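Given next, in structure tokens, is a single chain: the form predicted on its own.
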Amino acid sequence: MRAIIIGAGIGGLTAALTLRRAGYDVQVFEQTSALREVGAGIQISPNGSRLLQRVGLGPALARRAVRPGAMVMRRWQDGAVLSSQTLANLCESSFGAPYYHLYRPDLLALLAEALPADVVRLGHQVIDVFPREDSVEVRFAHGVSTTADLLIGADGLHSSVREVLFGAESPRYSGTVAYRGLVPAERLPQLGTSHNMNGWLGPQRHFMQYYVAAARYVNFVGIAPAAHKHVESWSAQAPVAECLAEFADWHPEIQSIIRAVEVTGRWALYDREPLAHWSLGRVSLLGDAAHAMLPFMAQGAVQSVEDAFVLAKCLEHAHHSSIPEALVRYETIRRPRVSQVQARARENAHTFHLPDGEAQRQRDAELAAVAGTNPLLASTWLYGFDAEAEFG
């Protein structure tokens, strides 16, 4: 049977190595002209990194990635540790697979490289999708139209899939900007060797530091508040100045690590409230598409991943005629889930946030507590979860 696949993002790529695992013809349609992923860093935590290693892609993410040592906490003002989780090692022994820190653009090119160079089209932007009984039709902006048995929607926050199916949506603005940046790692010898990434805790701000690319760059991510909406992009630009001044009163460390930057990446942070339905007969999405989050569990992708291996199953043996109920069946497997993530995004976003007083300082003390015994504990329902186990 054949599945069409609305997005070349990591979500849409991933469903289509695992619907190919499944026995189905796919094919992915993609608006843009050319196949690349803008962005910076991207964690990929062991529930993730597990599934990609069954699609044959674990030599080639241990070459490209790079495993930080430990997850540490600070103060926004003085350095001064909260909690220090240690993640390499410790993240194999206890869920079985590498917690990984990679380069957005380099995993997007294993998915790429894994698959045959003819499934992936190019130039596609969809205008209208056409569900009828016994098939799906797609159309798109050049005249062309194609049909399917079935169609995945993973194109994102702001999915035309989406729309089509179930009307215009205005996502949630969260009232804050992510700056991004990445720097070369010999600009940074300060930083050191340790690969360890470090979050910083402040009143309306934080601010996260890891390497990406197999440790040639210094990747970091500083949210901020911003009243006005900023447009919802990898690729809108900030000058440096902005990202220092948003920063101006924090440890020098961080000053020394934006004033390093070239280019400063702006996003505005934008989620969605939980759908109550993403299928409708033979289409379905995925990822972004269908349940938009907050960066906040450094999860986004990672539940695309589960999201595409869960679908595959689901679908695994499925007939022409029981493909919608596969499809339902997907959902209800994956929408209880991606809710708990999401809803825990949104806590970290008000926790991460808090200004300095008693509420701060009883953060800090569970912070302190937990990292006291063995934090990866406190994760096993994120990280130990692995998607495909129910089905055997």
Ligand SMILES: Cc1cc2nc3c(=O)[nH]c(=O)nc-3n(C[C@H](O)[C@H](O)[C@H](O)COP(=O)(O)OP(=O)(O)OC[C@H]3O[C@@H](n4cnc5c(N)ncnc54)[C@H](O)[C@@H]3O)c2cc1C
Contents of the next structure:
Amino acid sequence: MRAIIIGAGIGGLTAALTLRRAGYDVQVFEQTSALREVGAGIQISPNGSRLLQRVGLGPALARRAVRPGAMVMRRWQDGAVLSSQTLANLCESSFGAPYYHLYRPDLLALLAEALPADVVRLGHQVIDVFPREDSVEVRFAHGVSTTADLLIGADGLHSSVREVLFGAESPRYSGTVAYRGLVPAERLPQLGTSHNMNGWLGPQRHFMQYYVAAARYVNFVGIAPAAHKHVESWSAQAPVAECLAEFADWHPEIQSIIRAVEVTGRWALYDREPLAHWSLGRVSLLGDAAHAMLPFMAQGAVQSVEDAFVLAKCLEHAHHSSIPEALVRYETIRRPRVSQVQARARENAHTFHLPDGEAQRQRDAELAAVAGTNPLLASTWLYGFDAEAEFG
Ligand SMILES: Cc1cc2nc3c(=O)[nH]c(=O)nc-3n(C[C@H](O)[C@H](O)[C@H](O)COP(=O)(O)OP(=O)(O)OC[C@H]3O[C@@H](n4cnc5c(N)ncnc54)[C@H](O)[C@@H]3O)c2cc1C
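Take the protein just shown as the form predicted on its own and give its structure as the form predicted together with the ligand.
After this comes the whole thing, all chains and molecules, with the earlier chain placed first.
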């Protein structure tokens, strides 16, 4: 049977791999003329890496990723350690899979390289989708159309497929932006060789720093408040001085990381309310198109990988007539879990950014208490999850 996927992001490409494994003839249509991911880092936790290993990407991931030693949370002003969670080796022994930090274009490239060359069609912008009883038709901006037995909208936050299925609805602006930068690691020798991830929490802001691209670069993300009217576009750049000013009173190590960068990206952060349904007949959604979330759990892409594996499991024994039923099963399995992650990400937007004072002290005490036992245990529901396991 023929499956069409709209969007060649991390979610769409992973779904192409899993649906091919389930026996589908897959075509991915991507609007851009080249496969693109923003030049920044991404965290892939064990619940995602275990699945990517299953489609044969283990060796390539291990070559291109960094395995962080620990995730160290610090106080914004004096750098005091609030918690330290070991990751390398402990993730493998506790959850059977590694925690990885990757350069996004590397991840996209290794997903694309695992597919036959003719699967992804670039320069195909979808302008309309017509779900029918027996098939689904898709129309492109250059006037061509095609049909398939099923269609998956993996077309991101501003998904057109979602709009066709459920109508237009604006995403929710979080009131925060992410300043992002990549610094060649040799410019920051003071960070040492442990390859830990450092997260700094402070009033209204937080700052994360970790290594990517086999530790050749230090990636940083600084979250700061911003009124909507200041944000021009989803992928705008900002002067380095603006990012520096946002973290002016913060620890000198943060200042030194920002000073070492040449270009700073500035992304406005949006999410959406959980959808009541993802599917209509032979059409469904996956990844950000289905469940855009704030990045404060580092799970948006990982959840799209989980989606792709559950989708393929639901479809592997489907017949032409049972595809709509299989898609309902897919969303029924996935909705509770991604809604939980979406909600946790919103909660973190609050707890990460508490002002100095009693509530912040209480949060720090809780972080320290978790770190004192086995901090990874608290993440078992997330990192220990095997999206394919319930299928046996
Ligand atoms: C600051 C920040 C940090 C993050 N950190 C992490 C992290 O550490 N770990 C993690 O798991 N997640 C993280 N995320 C979330 C993650 O980036 C997203 O959840 C993920 O990239 C979504 O992938 P996707 O494939 O669903 O959509 P996208 O990557 O948005 O891909 C959608 C694709 O569809 C194409 N498209 C759109 N419309 C059309 C059309 N009409 N026709 C054809 N093609 C179309 C687009 O061009 C694009 O290629 C972070 C997000 C942000 C903003």
